[in-house]
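Let's start with one chain on its own, the form predicted on its own, as structure tokens.
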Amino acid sequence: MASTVLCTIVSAEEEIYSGQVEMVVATGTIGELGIYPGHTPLLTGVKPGPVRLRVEGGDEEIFFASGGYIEVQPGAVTILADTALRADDIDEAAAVAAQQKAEQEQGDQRSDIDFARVSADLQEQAAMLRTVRKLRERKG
């Protein structure tokens, strides 16, 4: 059994990350998930949230994931998000600016506004925050 996969991740954007790796761990629709070489094919939708990569010598990378798909094949996983960020990139407090935003748009009673819209804001401003706390922790 291979000791490596090929992993990419990639947002609406552009390519983020291309590399082999040792591990991946993500929160899909199914449940958490550990990816390793030689893991069996699978599809499935991912939730917001880190994204956690062991790479060759056994060094993280964390990086964070809206939404989207993951899709593991025998040499690759492919990881295609909506949006996806390195975590040393996200703005801390722009993240906590928004998230106060949608928690303030979500408590107001006007008939105009989207609550889908600002729940799915406010769940995708938790996950990122947790992806930063995720990094901070790695980082000790």
Given for the second form:
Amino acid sequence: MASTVLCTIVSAEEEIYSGQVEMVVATGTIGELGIYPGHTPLLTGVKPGPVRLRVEGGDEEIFFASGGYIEVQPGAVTILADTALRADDIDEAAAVAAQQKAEQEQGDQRSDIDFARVSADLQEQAAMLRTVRKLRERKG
Amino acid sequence: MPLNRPKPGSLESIMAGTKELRKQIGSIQNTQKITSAMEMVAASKMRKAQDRMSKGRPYSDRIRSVIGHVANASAEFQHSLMIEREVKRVGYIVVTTDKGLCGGLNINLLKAVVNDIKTFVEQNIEVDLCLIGNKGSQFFRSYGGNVVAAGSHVSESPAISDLIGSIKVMLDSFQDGNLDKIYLANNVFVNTMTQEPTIKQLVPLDPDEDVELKHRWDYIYEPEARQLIEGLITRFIEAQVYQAVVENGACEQAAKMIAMKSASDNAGEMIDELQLIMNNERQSAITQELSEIIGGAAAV
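How about the form predicted together with the partner chain, since we already have the form predicted on its own?
Shown next: the complete complex, the earlier chain at its head.
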């Protein structure tokens, strides 16, 4: 069996990553997924969160995906993200500020706020921060 | 003939001729200035549009291949957008530009669409149209055709949200069973010189012709096939139409640039020709004047 799988991460705006990897770890709709080469075909949603790739040679790369879909074929993993970022590109300060704003809005009792949207925002920012922290831990 | 008109061949008439020529050259020069400015504007807009197009391409290509796999899988759940049925009425989403002055871009596309429509009409199949872009609306207003939705002002920096309305009309009537096939017609950007009118089938989804995947298989769906496939298909159609609009935008700017370049070149040629005629006339006027003076001197 092949020891690597072709992984492609695309967002609506651009292609973020494409290459052979040994393992993909992503956050699916019903939990974290670890995908090795030769995985059975799988289709699932993506929850906001980090996507870790172990590229050939053992190096790790971390990305952030905020919703979308994952298609797994035995020889290819395709992540169709709504938005995706390289973890290095995440602006931590901006993420913290956005999280605070979302929390504040959630606490706000006014009726003209779309709570579904706000809590989705909050989740996304929290996931973004998780990604940054994971990256830092590893570098640390 | 007015009395004060100079006799043909006389010095005054030649002077008047050169004056007129000079005026004409001036006006052509003004036009040339405009067309060359438009050429430069189109060139810079094209770069942006091309950028937008190439950034969107990976996503729309990938989602197309995923959808191809899904259509190929012997899925436990068959979405209504995946089922082929007998064709009685088809829909076209036609993407054209909002503005003209871009050569044969729109006409070529519309010709291809009209050809298709004719073959359907011959088979007694009715055709509904959804038009994105002013030029298409203008064309079908005079050509006739059952236009069910129209959108415009999207060619520069389109957003998916601007397009959803027109797409939804088509998809809803597909799901209600009014339409049995939907095609997407737009220009595809090959390179700056070539834009190709293409018509692709949007729904029902085309299974991918991948040989590896021919045996019976299905995905594991997490959490649920119906919800996943529905979301994915909606995303797919939006991405396809968005990509079509973006691509058409790049085509528009490229075609405009080429059209304006040839207009400027033609203006340059015309100016050269007129300049030559004017110089000839001026020279012959001088020659005539000289020979008259010489003739006069000889007579004295």
